[in-house]
Partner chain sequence: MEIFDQKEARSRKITKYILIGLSVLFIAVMLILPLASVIVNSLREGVDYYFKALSTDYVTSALVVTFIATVIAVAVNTVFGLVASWVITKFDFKGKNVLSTLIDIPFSISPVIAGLAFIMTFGRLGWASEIIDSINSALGTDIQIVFAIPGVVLATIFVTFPFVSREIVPVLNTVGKDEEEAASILGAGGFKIFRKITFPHIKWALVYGIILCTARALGEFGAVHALSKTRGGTFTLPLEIDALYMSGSADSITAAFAVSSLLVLIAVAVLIVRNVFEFRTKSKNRKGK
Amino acid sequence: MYVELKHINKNYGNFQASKDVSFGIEQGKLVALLGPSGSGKTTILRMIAGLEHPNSGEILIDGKVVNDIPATKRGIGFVFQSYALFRYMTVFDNVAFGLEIQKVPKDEIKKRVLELIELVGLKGMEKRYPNQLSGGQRQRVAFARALAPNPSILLLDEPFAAIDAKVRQELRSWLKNMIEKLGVTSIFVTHDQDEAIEVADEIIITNKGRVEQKGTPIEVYQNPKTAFTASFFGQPSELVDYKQFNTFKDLKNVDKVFVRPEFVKVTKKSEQQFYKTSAVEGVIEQIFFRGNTLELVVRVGDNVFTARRGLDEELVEIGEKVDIFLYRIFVTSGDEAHLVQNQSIREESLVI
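For the form predicted on its own, could you give the structure of just this one chain?
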């Protein structure tokens, strides 16, 4: 592993921000630290950078313990959410700043800076100032500045949070392509699940200072290992009484049950229901237009949960009675979670 954290603990007074955090990251990977506010993800990032110091445990980079190595000597580039550009410096001078601090020869600085400005798609804007750039352009300057000293690791703290939705979507693809091209090990903090799924090679989910789960986006999404991950990832709804649904009545040691929208089939009374004997009646309580789908809030007895229906299907109405079939559910017991398939359908008939 190129970056390793071993049994890291970090306290701020009586508050423990990191609790026995251990994980490894392979060289060249783009990894997302994903979790709710206050889950400890930014603390982890800042400890890797050397901006914070753990109370115990070891941080290793390329096999070397760096706990006592200052931030300026760790070979790390850092991109902040707020860009942190120098307002009175041009694009060129902002990108060159770190190299000038290192006293790199001027001809080498010029060559490196112009290469990076072209790499991030800002060629011809070298003489502009930050206030003459869009939010997306400013963030690209921040990326270029962080990359200028050839860091071994690139750290990004919610790099797209201050950018509007359309530009954020464009920058996600751009960042992933750029990291793949450069091969620099990169770790970014986000609370946006879609962002983590789209951009990251691996996701590390944090909660209350702990690492809950680590894996590829597909692994973490489809196979949550802990109760928190099952309740956090995706768009889960908790079922108050899962026994109101057919074929889920014999579960043992159940603490909580969650269902995701893609686990639910909503069928109008006038449509064919392939699992009629296993479906239950529900009522549409709310409908939200989400662009390519309709998001439905459905009630079945005491259970209220979210489902989806395609725009190519016949419209449903608020208050309409419909048939509800659950393909599967997540069941938690203690701190563990597992997937339970509906017994009335065969494994190969399920749609993920």
The other form holds:
Amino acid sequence: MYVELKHINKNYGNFQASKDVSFGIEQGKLVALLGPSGSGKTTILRMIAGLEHPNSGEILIDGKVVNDIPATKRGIGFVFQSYALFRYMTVFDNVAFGLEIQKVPKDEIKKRVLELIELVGLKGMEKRYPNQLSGGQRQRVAFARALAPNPSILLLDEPFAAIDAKVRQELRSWLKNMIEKLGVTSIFVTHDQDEAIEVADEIIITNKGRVEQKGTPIEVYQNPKTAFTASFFGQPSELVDYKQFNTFKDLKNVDKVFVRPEFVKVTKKSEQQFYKTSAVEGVIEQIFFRGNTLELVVRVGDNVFTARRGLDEELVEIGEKVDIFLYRIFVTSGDEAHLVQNQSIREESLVI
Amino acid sequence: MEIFDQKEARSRKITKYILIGLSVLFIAVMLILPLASVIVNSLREGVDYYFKALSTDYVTSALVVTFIATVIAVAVNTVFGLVASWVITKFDFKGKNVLSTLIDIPFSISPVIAGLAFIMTFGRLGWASEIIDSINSALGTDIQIVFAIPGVVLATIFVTFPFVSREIVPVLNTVGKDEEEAASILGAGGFKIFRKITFPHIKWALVYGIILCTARALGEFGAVHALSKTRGGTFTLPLEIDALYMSGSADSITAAFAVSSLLVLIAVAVLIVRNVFEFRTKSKNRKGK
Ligand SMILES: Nc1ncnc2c1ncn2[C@@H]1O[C@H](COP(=O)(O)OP(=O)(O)OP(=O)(O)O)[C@@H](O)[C@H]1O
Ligand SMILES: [Mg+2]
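Would you generate the structure of this protein in the form predicted together with its partner chain, following the form predicted on its own above?
Entire complex below, previous chain first.
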């Protein structure tokens, strides 16, 4: 493990922002810290950078405990959420700052800075001040500035938060390519699931100061291990009264039940229904056009949840009565979550 | 529709001119006229008399005392103001709010009380007078605080000490810690961060704070009045003006105005220097170095 946190606790006054946080990151990996607002993501990042100090626990970088090494000496690159560019310096001086402090010879600084500015696609803007740049351009300057001293670790706090959706998409893939090319171990904070899934090699899910789960995007998506992850990842809806779905009514030890949109089969009355006996009737309450699918809000008794239908299927209408079949559900008991298949899938397919 | 728009635009224009007119009138009546009358009155008995009034021993002595007190007070308060603002905005500690409230005390306390407080501290009956005495006997010196120049300096420092930090703290608060943290992660030490990152942000607030501090130090009356009793020895310009005016003869009243005009001119000069300074740096920045 290149970066390792061991049993980190962090308090701000009476408030505990990190609770027994432990995880490790391999060299060269791009890892996402994903969690709701206030779950302690920034706190973790700032402790790794040395801007904040844990009350207990150890932080290791490349096998060495760095708790007592100040931020100035850790050799980490940090891209702030607000970019924190130096307002009174030009783009060139911003990027050159770290190198000047290392007393790199002038001509080398110039060479490296111009190289980086070209790399991030801002050639010709060296003399501008931050307030003469667009959000996306500022983000790139922040990135170049963090990379200039060749850090071994790059930390990014919601690097795309302040950028509009379209540019964000571009920057995301750009950043991923760039980090891969440089091979620098990177951790980025986000609360956008799609961003984490798309960009990261691994995802660490945080909630209320704890690490809930860590794994590749596919692992975490398919196998939420904790109640929180099941309730958070993949647009789940909670079923407040799961007993209304016949096949699941005999479950034991159930705290909560969640369904993801892809767990739900919505069939029009006029369409052929494969799982007749275990389907229940529901009503379409809302329809959202999501570009490549229709997102439906469906009600079955007291349960209101999200489902999808493809655009190649026959259209449904608001208020229409439809058949609802659940392929599977997530069931949580205590802090754990597990997947439960609909048994009738097997039984009925045997009958047919 | 268009006519209506035009009407509205015209009435907006009228409001604008009325407001501008009112502000100009107010400033003229409250500021320009009184100050101009100081200058006019000071010249009532001719230019010769004006310069003679300014070159009496009393006035030159007062000028020197004022100069000493102002320079020391501004220097001390600039350092203090910078340190205090830094502490208040960059660190979290218990009693931080108390500290920033305490700094404002000179704003809310009458200067006369400040002067009396110094007498009660350093005067014959004050608790600190013994300390001063023992220092004097140990070093063979004869340092006096009250009714002497050090008292005048102390009083001036007291009444002017919030100015610099009051200007800087809001700027530092809105700027936040981001840039400084970014600089420290890039390896910059404390002094480098101050010089390269913080200072450019607070430069104008600092200049403005120093100017306000200077203006107040030059004009301080109440606190100094309590601590300074020797005309021609420890009197500052405002005290000298008061003494001239109070002596009541027509000549000395004109002299009082002449000395006042000196303070007015210094104030105007300070403001001009500031504007020139500001304009230069701004146009330099606009060119992008
Ligand atoms: N300096 C501080 N003093 C007191 N509490 C703090 C401080 N910084 C953070 N906190 C608290 O710690 C918790 C975690 O904060 P943190 O900034 O790490 O959250 P986050 O996961 O980054 O959230 P977001 O996604 O909104 O940025 C929050 O509840 C926050 O209020
Ligand atoms: Mg955050």
